[in-house]
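Presented below, as structure tokens, is a lone chain in the form predicted on its own.
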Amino acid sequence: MTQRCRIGLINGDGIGPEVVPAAARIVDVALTRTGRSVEWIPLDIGRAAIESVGEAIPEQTLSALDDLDMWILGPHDSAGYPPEHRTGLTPGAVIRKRFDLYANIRPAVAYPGVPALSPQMDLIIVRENSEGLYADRNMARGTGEFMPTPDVALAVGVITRAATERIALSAFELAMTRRRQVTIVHKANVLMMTTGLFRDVCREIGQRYPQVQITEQHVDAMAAHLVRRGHEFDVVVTENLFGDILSDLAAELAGSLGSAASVNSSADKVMAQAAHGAAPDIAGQNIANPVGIIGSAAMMLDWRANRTGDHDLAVAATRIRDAVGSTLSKGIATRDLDGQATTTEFADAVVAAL
């Protein structure tokens, strides 16, 4: 018998009811190269679970993602919800918090064929999701960020030796399976026992892994080597906010934010989640760029593979990749790309890939 794959699908919104099916539909298509079925499970949140059941992550779609061991997220437009439901942890919050994804993975690569600052770019940064100056993420109750008067604004920031082991665990591992270089970023000069503890704790597990050739930077000049000389580094290991900026700078430099995958995973449960938002300048146009999203359901099935040895997700996934890749040697792109095409005539040409 076919064996089938459980799959959660949450368009989200913005060019998310775009973006997301177009994954999906190449997903499909790969998994079924393979010899296997997906059971896709359509889930809400945002601005279509309000209009349906009057609230912005119902309870509904967490218990379904209770079972469930992976899904693809699109991106939500919290600021853009009626009044009452922008106040309290966004969709994207709510899951994080909920199934303990604490490692956000962001690949920046360069495809070829597609202009880029850094065209030999090919680094990933593993940003630690649970912590940090976020304050959506650093409280067991509330928010992080609260305001003594009207006039002085204050935020708390966390970081913890537990989150920091797993997330180094997590970047020294992924370096065993690339150029075995791992670059620390910190801001220990100034935020010495924060970020110097989060330094501190990944160089103990990186006395794990004496294979992996381990350097330092602070973060303001990370930023500038990533502009100069992106191309040399391989995993990138940080803490929150950082992980974020340099993320979308790294992501900017190998050629579009909207071509940036990323997954968030805990140790049973993976997310894709494309790094970017939901543009809703744009949505409904059909010209939104998939590539990040399909990028991240590649990841996804990656991640499930490397955890439960099953082949079948990771020939899909390097399928996908290599497909997108053609894709767009070919100069079929959406417009962020300098291309013409549509987000369906893309998704089209890469399913033609595969």
The other form holds:
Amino acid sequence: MTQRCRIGLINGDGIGPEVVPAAARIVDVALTRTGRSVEWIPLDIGRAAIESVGEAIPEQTLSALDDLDMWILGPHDSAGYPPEHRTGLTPGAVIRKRFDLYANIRPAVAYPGVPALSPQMDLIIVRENSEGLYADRNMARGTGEFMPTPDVALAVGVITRAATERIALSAFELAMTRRRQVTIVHKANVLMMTTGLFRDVCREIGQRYPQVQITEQHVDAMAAHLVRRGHEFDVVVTENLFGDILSDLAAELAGSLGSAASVNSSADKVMAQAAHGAAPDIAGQNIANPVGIIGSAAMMLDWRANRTGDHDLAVAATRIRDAVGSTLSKGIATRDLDGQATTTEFADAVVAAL
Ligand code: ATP
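The form predicted on its own done, now the form predicted together with adenosine-5'-triphosphate (ATP):
Below is the entire complex, every chain and molecule, led by the chain shown above.
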């Protein structure tokens, strides 16, 4: 009997309903070609959920995710929701927190033939996703941002040994499968206790990996080094906010933010979520680049293959990446990559290449 994969599918806002179905179609074809069938579980967040059930992140979506091991999440445009839906955590943050998706893995790789400021770039940013300087989501209850008076705003950064140990382990394990270099990014000259603890715990975990070369950078210097010599970095481990900023920079240097893939994972669940946002400026025009979310979906399949030993998923992931690479190398690309293809034309070409 054909073994079935159950995958959650959340379109999200902005360009999400354009790029997420394109990625799902490609995953479907790739898995079907390896002899597997897919059961897609469509779920709502964001505007669609506000319109249908009056909440940006409905409980029924969260409880459906309880039963799934993997899903694709489109972007959310929470800044554009009606004011009463803008008070709490963003939908992405709620999902990451509920399922303890602590590791955000964001590669920045230049595709051959695609115009890029850093065509040799091939690095992975391993971003701690559960605490850090993102004060809106680093507390068990309430928020780490508060205003004692209307003219004073405070934010609390949180770094713990436990969360740093597990993200450092993810980074060093990943480095062992690559060029065996880890760069610890912090700002311990200023945020001495918080990012200093992050640096120290990463160093301690690094001692278990004598084969891995460790370097360190302050986050501001790292931004400059990425521009000047980004191709020299392999695995970069850092806290939540620094990782978010550096990964957008690295993605753009490697080609385009729209091409940047990423997954968020816990010990047993994985969520594909491209590095880009909802891009409301180009939504609804069928011109968004789907490469980021397609690559994220391929990473999701790889992640499950590594966890479960399910070889078919790894084969499908490799075929998807190869099909995207060969499509781009034929000059078929969306506008952000200086091409002329629409989102659907690009997806059609990837399906043909599969
Ligand atoms: P967020 O904070 O939710 O990540 P953001 O404020 O960083 O969002 P994005 O929505 O990612 O912003 O958009 C940043 C710029 O990149 C916009 O000009 C947008 O049009 C462009 N962009 C983002 N994603 C894509 C894509 N998939 N294809 C083409 N352009 C994109």
